[in-house]
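Take a look at this one chain, the form predicted alone, written out in structure tokens.
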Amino acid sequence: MNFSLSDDHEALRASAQNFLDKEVDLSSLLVPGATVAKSGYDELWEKIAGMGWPGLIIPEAYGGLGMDYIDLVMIIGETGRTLAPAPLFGTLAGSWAILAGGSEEQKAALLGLVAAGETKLAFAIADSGGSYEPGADEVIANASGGEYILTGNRSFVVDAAAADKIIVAASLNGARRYFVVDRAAVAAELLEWRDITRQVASVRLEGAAAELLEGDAASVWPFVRNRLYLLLAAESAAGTQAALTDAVDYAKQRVAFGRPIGAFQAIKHQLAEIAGQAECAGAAVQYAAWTLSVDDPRATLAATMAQSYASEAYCNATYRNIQVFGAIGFTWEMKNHLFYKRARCNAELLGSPRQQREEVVSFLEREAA
């Protein structure tokens, strides 16, 4: 196991560094008042369905570019060190579920259009309390003649508004499955969410047709729930470490007492602490992507314990960061508070911490037993 990037990696990292820095703008969310609605969700998609990035994790046999999860981290990674604000998790999360879940047929159809840019996904699977896991579901399917009609609501859907397209997850016979609504046919209203960045709605189905997904619907949530582990850790893991370069700037250029305050103990123990929970959050994401690439019986495990581990970092690096930063870094016309406003979210999205780390102590006692 060796977990040295590869000049490839280091070269894709690159890549959408240069990229992202030249193209995420976030002046428009500097403001008092700023929404999600300001942030220039479609216009950077665009040039994000350019890069090829939608079909990043779509196999090639599908129109994709097939690459691995060590790949894709590169990617997420400078999403999330530049908050870039674009539906590409829920469409990640959408083909996600696809793979998993759909026939061969669906997958050449749908993933095709995905690969191409020509189509965003979202996935809707929590009920009105967050829970993703089944018997919550507040969306019934029920046949009528040769088609599937739903009927119900979603909650904190990511990137529903923006999505051509929409996996549901639905009760159908007491038995959740999952189904591909076309966004037309849904009413997406989008939530007060602390992130401003990042599109999250309500989703409500009123009699919406729906294809089914003729897949195991059993594995759909697994497989998933391990990926979005991940998107979210390597976001959370870039995110600790940008949080750590801005302090540290900062700390070396503002002069307290005739002395920069990088110069005082209190400032270089708190700097010190989010440099080693980086170095620690950037392993653990790296070690998780591995496992997903190579389909390896602890990846869920790694995939949990990446995500607890990196999102909590997180939260600690932005609050710190703040901390050092001082009164200015709590007004609107600096970006510190949208950092902390994602890693806030990113650490509840999918359930918090603590109950991740009791994720964890359950794989371990089902491996013991």
Second form
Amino acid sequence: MNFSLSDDHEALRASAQNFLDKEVDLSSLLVPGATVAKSGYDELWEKIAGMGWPGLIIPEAYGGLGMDYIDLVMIIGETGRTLAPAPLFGTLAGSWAILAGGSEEQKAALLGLVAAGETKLAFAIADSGGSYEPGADEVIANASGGEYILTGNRSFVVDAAAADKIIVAASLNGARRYFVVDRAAVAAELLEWRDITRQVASVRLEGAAAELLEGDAASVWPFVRNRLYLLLAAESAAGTQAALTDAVDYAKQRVAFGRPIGAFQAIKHQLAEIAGQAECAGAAVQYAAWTLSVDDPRATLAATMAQSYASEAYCNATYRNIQVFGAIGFTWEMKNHLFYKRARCNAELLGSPRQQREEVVSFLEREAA
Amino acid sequence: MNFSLSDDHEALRASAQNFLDKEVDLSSLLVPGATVAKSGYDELWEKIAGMGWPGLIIPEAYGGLGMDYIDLVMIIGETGRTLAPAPLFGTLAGSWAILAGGSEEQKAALLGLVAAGETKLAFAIADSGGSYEPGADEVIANASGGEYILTGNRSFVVDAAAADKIIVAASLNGARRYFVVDRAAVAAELLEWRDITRQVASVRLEGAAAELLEGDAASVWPFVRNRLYLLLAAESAAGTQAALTDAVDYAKQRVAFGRPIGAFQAIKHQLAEIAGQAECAGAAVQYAAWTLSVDDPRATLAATMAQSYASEAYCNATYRNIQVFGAIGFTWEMKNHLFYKRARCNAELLGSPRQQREEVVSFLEREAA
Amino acid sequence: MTIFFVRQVGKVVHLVYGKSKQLEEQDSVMDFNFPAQDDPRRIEIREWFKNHPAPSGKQIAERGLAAANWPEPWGLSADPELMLIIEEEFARAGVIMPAVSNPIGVNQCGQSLLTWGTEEMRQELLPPTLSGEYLWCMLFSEPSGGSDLGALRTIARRDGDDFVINGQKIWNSAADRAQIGVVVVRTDSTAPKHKGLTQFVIDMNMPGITVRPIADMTGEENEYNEVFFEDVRVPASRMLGKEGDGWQITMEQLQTERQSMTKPGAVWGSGPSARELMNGLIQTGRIKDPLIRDEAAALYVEGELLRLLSMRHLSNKINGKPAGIEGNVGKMVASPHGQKMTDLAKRSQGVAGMVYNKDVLPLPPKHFGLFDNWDYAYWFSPATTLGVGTQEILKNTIAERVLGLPRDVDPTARVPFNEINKPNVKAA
Amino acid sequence: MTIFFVRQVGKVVHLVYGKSKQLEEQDSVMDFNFPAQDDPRRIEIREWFKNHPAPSGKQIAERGLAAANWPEPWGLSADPELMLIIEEEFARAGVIMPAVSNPIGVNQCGQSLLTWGTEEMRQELLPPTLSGEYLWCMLFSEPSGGSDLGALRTIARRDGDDFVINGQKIWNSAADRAQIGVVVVRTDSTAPKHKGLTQFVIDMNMPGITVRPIADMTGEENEYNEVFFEDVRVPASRMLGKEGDGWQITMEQLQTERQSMTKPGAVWGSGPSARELMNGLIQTGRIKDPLIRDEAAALYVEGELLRLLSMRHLSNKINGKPAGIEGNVGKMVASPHGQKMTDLAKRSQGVAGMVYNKDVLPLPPKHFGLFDNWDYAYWFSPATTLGVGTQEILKNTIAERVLGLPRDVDPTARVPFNEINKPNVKAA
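Could you give the coordinates for the form predicted together with the partner chain, as opposed to the form predicted alone above?
In what comes next, the whole complex appears, and the chain from above leads the way.
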């Protein structure tokens, strides 16, 4: 039994921290009208690719680093803590989709390019209402000679604009399958996403040529969803801690009525509560990472719990952070709002915490039956 | 327009306050194992009857005082503030049932006795699951010659033990009707009700002779329910204020770390929040009382809102009250727990605040349609 | 109708019930109805609007409707019930009230001129204020001060018939659009922090004043500004009250502002209320979600109670009762109420709500001011527990002034302001 | 498996990835699995229980299982992993651990005897403590003190080889059943309040000690007592540590007690957890109510996270890491978690739950101690944010000790205790 981070984990986290503290600069975002494209989204990616992070979760057999999910959350925690603006989410999501749904040949061909930092991915599955399940607004795939043609729309596609290839969920003969499409073959329109540290687009496919992922389609979304839950939860847990630390530091310095405001119980007790939530969120993420690493039967439950808890904790912490800062924390020129918006968007992107709690109960009902 | 209490209302409240402060003594309840029967439940009733309160809401035509609902909540607020242990609830509930469902003759015959202080009532409608709607566990009425015979059980009947007559909801030929039964004709078993300032029983009818209320049966429960909501809400709003005042007084006196504990923001801010809820609960009750007095079309909505809000505010305030007192507030010998339990029971007796919120939305949906 | 008498018999109070035609006719009982449609005062106002379907600010002011509760010649000495009639008739005529378009000018600063200004100032400044020509701002907060407003550092130094102001203000609503404002400054640094303050009326175009709008987290610059003072000369005749009255005048203005925020609107009393939230959820069918349903119901109830508190406040005025605690308590309840409302509106939208998207829930065609969509109101909402005193300061105020709990210790409150930063005070 | 190295190049840190068989075999990665069923240490313990199916307290103590983490001769110097195995094997054998039946004796007081006691005290007191013959209590709080424990007034006056104790303690768990206890008293009133305190081990049957159980709001007398001291003579040899060590020893004992409460059980870590709550709601079908469903899920998640925090605490010990902040933070989360759970359990019962009624939700046949039904746990639950330090004190501790925020002002902390009530201190 070992619930503690090893020195290796700590060292991995520390090196990611050093790298990102040096490379991430949010100042260009602290001007109204800023977009992530102007903040070095692509430049930071180049450096991240140089670190080998695109291949973090890609098995060695396909040229990746084959690290486990505990390693992953060490790094994602740091990208979350710094709001590192770079298209990592899309590439990870796409890689997981290929890992779950690709044939051996497809994995080798596609993931090798990703691991080498030569191909960025995105994963397009949500419809315009934000649903990840098949529905009326489905992309339709038709066989045409040796290949497939896709027509329809996808929305809330993280990193679609920056991607080289997009994995698209579509309906083929009434069944959901997954296809690889060249970015150049689709029209991506950037959404005015409130979290400007992340680039989200809607995608329009009008007879786009596509390659069918030939493996087990049924496993793709559960596999990817659990890992995206982990990814967002890891960002959120680290962001919760960052918002807390930031507020604590400010409360120690800012003086009112002859004392640092952190001397007032109203501030102290609110921050103590956030400390409790930060601690719980961190534990949830580490446990979920472990269950995914060892393919534990409760991995789905653990990842779902982590996402529901950490995203709400993050929302609370960033709200409280702004309240501790006072009006200055409400201005665009401070970075507080970037965290607030990341938190809020993390709590919606894959469905609300309530939806995840519903999944938790359903899991437990099945377990009890 | 006049949202303010008149001097007359204030004077009525003040005289009820003077009377109850003098007559109510909860000390006999502050011994483990105490029951309300030993606390002068019946003696206090005699004095209350002497004040004319049994006839408060009975029209003058039937010998009552015909006061309106704003007058009523002045008095009920004081019985709530003092937890006055006396069977007033049952008599009011029964009177309302007769007012709504009795023929002119029945009203004259029955309510005259009540107004004169000669007859106490109770109202039996809930089944063993606490449902107030017709269900599987219904009392069955059968015509037998010129009268009716009732068989079945009712539960959560407030003041059944003390009553002279009980108004019982029962099914006659598949339709819900209301009957008057002599207390002597039924077996009442006291429940171990957690709120020991109130006497609640289950009632067993085995072929009990009954008189049918001949008026409009359909109006009885909505009419009574709205008024019982008001009654409980008035108790709860006043109890909220009492729990707040009590905690504020204690926080001013109790010293820790060289200061009264009321000097600490953790205490101050919690009590400020309760002050807000107390203010809102009071407004809710007065508005509901006015709507019932003028038979406003929103009276049902107002009474339902008052009950949902005031009972939750009361639960919060009594919880916080105990926390401010610390461990001493958790002991049986202090009266804090009597208020805590009254609050909790008020929030369940007629269905939970959530159930009332559901009724609020249903009302608004109908209004919008 | 039955009423009652109270009679003292020895030390025991008895109630005796009986009828009294006289009292019955007084109609002293609670009455949540609004002034009748055929109230003669209402008919008179309505007639005026019929003859002036698009009245100018000057016409409104000259008719006495801009601040009708003020005495003549500015207003009509209207009682609160007439005020309510006037408010309803403005709404009926589709005309925005001066107190709404220029609240700081009419409600806070104009009122201060009445109370604290000289006759000369009133004659000069009130007509253009009531006509809407002068939009006002209030310059109170400073970067170093925040909740501790009394610690402000902007200095006014006497120089002949003028005072010369140097310093910086921040979080000033409407300062970028205002022609005129009030500023609170320190005129005596040797007095304790709340004692050495004075208010002046300043023209915003005076040399040395620079206004910089602040972009807030919504991305807009609608609300706040910074205002810099560099050797701004203001004549001593523009002083409100006398030297040292600044703290009291400022507190009065803030208290008036807070009382006006006890309303069910989502943002400081403005914007859509829980009625609109509920209707929007019903219209879109989102009310069928059981969790949204319960939350929406709780918010609806709370919103109706806020409405009652604000009406009771007005009613107390009508009936000559002293103002209750509703002003402070109301804002304490109203700010988080608005935050919860906008949050639910946003959550009802799901992931689509994370895109700039005004189409959250339908709103009726009604004037909701800046906050006429839930999206903007949501992203603005963190400010509502910060502006006009933080939620923490407000709770302190309620605990201390309303509940009578002991005051927080402020070691800087009683020493001369210019000695506060000396080590012995800091250590206290 | 891939691992990594960290290499410093100038000031930039790069990661270089590669394989290392050596590190792979160390298995240093996180591992939430429990010690295996075939762990040889487990087999040994299981064997012993097979030979001692109903062991006496004395047998358990002699085998070293009563406090296995203690050094020989009392324990086995067990590491936390072995402790976990032992705990599981006790549960498997259906035997209640001494640390559960006599937690104050084993966890708090026994530990203090090891750290602070004399060899003579250990030889005399530890055997009957570990065998369960001596049940212990801790006598700390006083009526005048409450959260401000350091303000306690019970006095011990030196008289020859004895100390003579006078005063009153309150909120003492198990004092009515205990044979022995520790008491913290003031031995020097001229020292500041935290400095003049000393702990003694006392026999509860000493002349002059009166114990009165307190009925709490559940109607039971299970938890708390008052203890009165009237000229109670305790030999100086029963002093723990030395004069003036009382505050430090008391804080250690309370900290140990709080850490043990970071568990998912509803009442101070004991009683049913959210797993049982969820199962009960599923079994009764009440989980189908959408509002109960969402609340139950949130509590289930929080409960699992509390479980993780407690396991991480243990794991950190196993891995020789310093104790984290979980001890304090855990209790802060756990107490309201339990209150929310019992409240939901009760609300799921509706009005029927307002009657004394243990049949709230089904529980598995498992040892939940006193709190083996939700009804009792619910009515007891207001105490969980009061006992072992109020929630407010706990948040202060976390804010100050964990987050490093400034400490609350206590004007009585540094003056001699017997001068605290003089007017100049009161005014501070």
